[in-house]
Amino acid sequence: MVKKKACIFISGKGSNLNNLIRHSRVNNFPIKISLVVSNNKNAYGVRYAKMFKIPYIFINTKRKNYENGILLNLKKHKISFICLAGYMKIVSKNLISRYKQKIINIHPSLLPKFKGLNTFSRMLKEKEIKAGCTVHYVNKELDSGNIILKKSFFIKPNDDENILKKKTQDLEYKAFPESIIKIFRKN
């Protein structure tokens, strides 16, 4: 199996990055993580890139033309697939059009409900009975691309934001790799 060269975009802890790296080390997993991009030079997740000797770059998204740096690095590393794993910036229309149907994101809600930020507090405020995560293709509208996979659980009366976050992350660690396998099984 020829693995697709993938890039993971992160902003924080990188627990999904770590999970994807570990999956990518399995022979029949369809991607090889060849680059990590972070918009946060203090992102803990970069330690996983260092630990597994994966090239990484920091992008200062406040600088003009920062996207050129991303595109040059994607080209340099021959990236053909991108995963957004806790990347807290909106991806530009230019990048989306260059990687059409090649960028996926994991979101901590059952889309189309609770797009954007603060999903857990909003779920509790709305007295939702179910929570979970959604893996979807990235398009030009926030958290609106075609859905690849959803995983859910019922919210218990004593669940708070921290518990919802932990339960959701546990599902994300299953949903993200399953989605990648599903995508490449079709191709």
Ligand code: GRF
The other form holds:
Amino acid sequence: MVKKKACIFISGKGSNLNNLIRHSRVNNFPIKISLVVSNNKNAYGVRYAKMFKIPYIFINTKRKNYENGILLNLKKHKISFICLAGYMKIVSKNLISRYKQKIINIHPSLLPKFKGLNTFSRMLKEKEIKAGCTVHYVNKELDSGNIILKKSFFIKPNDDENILKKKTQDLEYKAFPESIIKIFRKN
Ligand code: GRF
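The form predicted in complex with the named molecule is what I want next, because the block you gave corresponds to the form predicted on its own; please supply it.
Once more the chain from above appears, this time first in line as the rest of the complex follows.
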């Protein structure tokens, strides 16, 4: 099986990156992680790229034309698929149109509910019954592309923001790899 070369974009902890790297090392997993992009020099997650000897780049999104550097590296590493895993920047229209239906994101809510930031505090405030995560294609609107997969759980009375985050991330570690398998099984 020829694996697609994938790039993971991160900004922080990188636990989803770590999880995807571990899955990608299994023979029949459809992608090989060939590049990591971080917009944050101090992102903890970059250590997973180092640990697994995966090329990584830092980008300074304050610089004009910073995206040229990303595009060059995506080309250099022959990247055909992109996963946003806790990437806290908006991806440009240019990149989205170049990688049409080839960029996916994981979001910590049951979309279309709670797009954007601070999902857990908003869920608690709204007295939601269920929480969870969604993997979706990235389009030009924030957290609005076609949904690939959702996983949910019932919120318990004692669940605070930290507990919700932990439970959601545990589901994310299943949902992200499953989505990737689902996408490539279709093609
Ligand atoms: C995840 O919870 C994801 O839903 C959100 O950002 C978080 C990233 O966590 N988009 P990590 O950096 O993968 O640990």
